[in-house]
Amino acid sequence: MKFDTIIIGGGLAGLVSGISLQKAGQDVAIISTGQNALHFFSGSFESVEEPPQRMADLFSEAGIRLQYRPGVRLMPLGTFRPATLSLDDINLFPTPRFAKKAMIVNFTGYHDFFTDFLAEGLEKQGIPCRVQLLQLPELDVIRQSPSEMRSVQIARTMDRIWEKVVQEIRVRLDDEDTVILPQVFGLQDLSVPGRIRQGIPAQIVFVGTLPPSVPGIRTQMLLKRRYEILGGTYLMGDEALKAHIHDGVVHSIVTRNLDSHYLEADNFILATGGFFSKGLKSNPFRIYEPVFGLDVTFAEDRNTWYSPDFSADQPYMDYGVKTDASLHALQDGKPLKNLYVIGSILGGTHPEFGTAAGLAVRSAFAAVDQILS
């Protein structure tokens, strides 16, 4: 099988050039074991100062709102972040004193969203909290396993039930001007959350959850299909084993699902992500990238890869793919003319593109422009 540009990763990197790709008139497939960094993703664009009306134009035509607003947001364990781009549904503020007072409200077997810790967070920003548990009898299947009573299961359920959680909180809140709720709706409607703001007479606020994300699965679920609308192959649930390789120039790759068939290109870009993703892996020795053996950027001494200090940024991110200024993979120091890397697998090897989310997006921007280019 031939296509113009095949791209290893099917997360935001990955999804982001591939629909500007396609726009483009290429003819486009994307590898995607499945699992990838949007299923942690928090909502919010990390190292993105200012809305780029090109990424802008992107996540709107796949129908996904964006909101610029320069503040801080509260994380799930009561802790605030600076953010200034994020998702629609996220709340931005302007300081962490948000709120007179609040009413977290959780639901009963849930144990991903940290009620205790969020009022306590809140409490030191001088803000009273109060908890309420709601017991909702069309979440007893889902509580009957514990490893069902995940954020994703719940919100299937919430997006058709979510008028019965705002009687139940009306009825529930007092004095409180806040209320907190955790990030388990609007997976399927997108409607949901504003609905809810409509429906409560105060100010409700969305915090994030122990993964999956749902507001990530929801991005990931948005950015695919409008990248399929397009005409883009997507073959989910592959990995990518290897490379056909001659003369500085990748030809071909082998995928698991495919391993008699070769998927040729034109041009290759690799977004297989970080260690979470395993676009990177280890071995007491050495990082390494595993499909096409990269050049890895790296402490040799093992001891250096971590901080002792949990809470601490540990080294081993910011280790990545070697390449030139180009985005070209570095492969025994010399780079291979038609692959590209993108996202979180670079780690800290270029600066310029920021982190996390904003990374994923300008980095895919740029390799888009050397390939049509």
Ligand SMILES: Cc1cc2nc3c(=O)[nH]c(=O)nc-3n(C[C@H](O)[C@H](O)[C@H](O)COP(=O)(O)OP(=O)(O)OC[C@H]3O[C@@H](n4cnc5c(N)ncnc54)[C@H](O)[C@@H]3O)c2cc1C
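Residue numbers count along the first chain shown, from 1. Bear in mind the structure is a predicted one, so any value in this text is a computation, not a measurement. In this text, the rigid core denotes the largest set of C-alpha atoms whose superposition between the two forms falls within 1.5 Å. What changes on going to the form predicted in complex with the ligand:
If you fit the rigid core between these two forms, you'll see the Cα of Asp324 move by less than 2 angstroms. When the rigid core is held fixed, the Cα atom of Asp309 travels 2 angstroms or more between these two forms.
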Second form
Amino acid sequence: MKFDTIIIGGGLAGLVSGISLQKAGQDVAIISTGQNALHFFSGSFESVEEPPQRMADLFSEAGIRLQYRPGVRLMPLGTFRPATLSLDDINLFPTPRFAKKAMIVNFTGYHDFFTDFLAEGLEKQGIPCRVQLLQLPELDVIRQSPSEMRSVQIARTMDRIWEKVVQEIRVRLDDEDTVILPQVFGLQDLSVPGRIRQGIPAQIVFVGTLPPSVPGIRTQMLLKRRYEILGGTYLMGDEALKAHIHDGVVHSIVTRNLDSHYLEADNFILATGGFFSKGLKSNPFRIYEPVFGLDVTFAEDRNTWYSPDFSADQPYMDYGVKTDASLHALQDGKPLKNLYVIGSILGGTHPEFGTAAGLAVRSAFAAVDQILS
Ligand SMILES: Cc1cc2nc3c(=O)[nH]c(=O)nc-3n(C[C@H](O)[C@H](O)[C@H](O)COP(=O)(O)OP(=O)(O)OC[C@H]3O[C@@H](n4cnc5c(N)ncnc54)[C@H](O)[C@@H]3O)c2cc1C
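Can you return the structure of this protein in the form predicted in complex with the ligand rather than the form predicted on its own?
Below is the entire complex, every chain and molecule, led by the chain shown above.
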């Protein structure tokens, strides 16, 4: 099978580049083993201080609404964190003192939403609050098994019964000006968070739960859908294993599911993520990139890979695949002419692209521009 460009990795970086190339008329294939960092996404895009117009356009065409409003957001453990660019159902406040009195709402049997931590965090800001548990018979089926009581399963039910939740909250609401809910609304039906806000006479704040992240999964689904509508091929659940390279040019790759069929392309993009997604791997002696065997930056002395201070910035997070200035991968010090590296697998090797989501999006656009030029 032959494509114009093959992208390995279907996370944020892979999807942004795939959509852009497909839109420019290329025939693209994305190969992705599965879960990516978006499944854990907080809803705020770090290191994107101002969204570039092409990012705003790409997300809006995919049906993802963004807001650019610098402020702080309430985190799942009751702390506050600065944010600028976020999905539009994320609440951003000028200061952490965002309410006079709050009601925190959870559902009986759902343990991935930390009401006690949230209450403690709000009390620290001088915001009195009480916790209300809703016993919804519609959740009885999934409640029978604790492993089923997860954000995505609950979100599927909530898309159907959100009006009942609104009624229950209205009955319980006393003199609180703010209601805090777990972020389990709007997985399929994007209008639900807005309708809940309209239906309850108080400020509604949706707060993150334990993963999987409902807004993150929705973002992934919408980007993937946009890519497929544009005609892109998405080989879900497959894994790139190795490549055929001659004279500094990648000719084809071999995948787990299509082992006897080589996938060929004019250009390749490596967007396999960092350690979390197994784009980078380590053994006691080295850190390596498993598909192409690319050059990776890391310190010789393994003891310096991490800091014993758990909360410190960890040095290994800066390690990444080496590239030239045009994002061509380096192998034994030499650039591979048609292999570009983007996203978190770059680690801290390209500070000009920022970190986190900023790195994923900026490096994706940079590689796309190289390929199209
Ligand atoms: C847990 C977590 C939470 C995060 N939350 C945020 C956040 O809230 N905000 C923010 O700005 N940033 C966040 N980040 C930073 C995040 O890394 C970036 O925002 C961005 O989503 C990374 O995208 P990526 O496409 O580079 O990599 P990933 O999202 O990691 O995607 C890489 C993909 O490649 C696939 N893959 C790997 N190897 C192969 C192979 N051999 N063949 C085929 N497919 C392969 C993986 O399965 C995965 O699907 C988070 C990171 C992590 C790890």
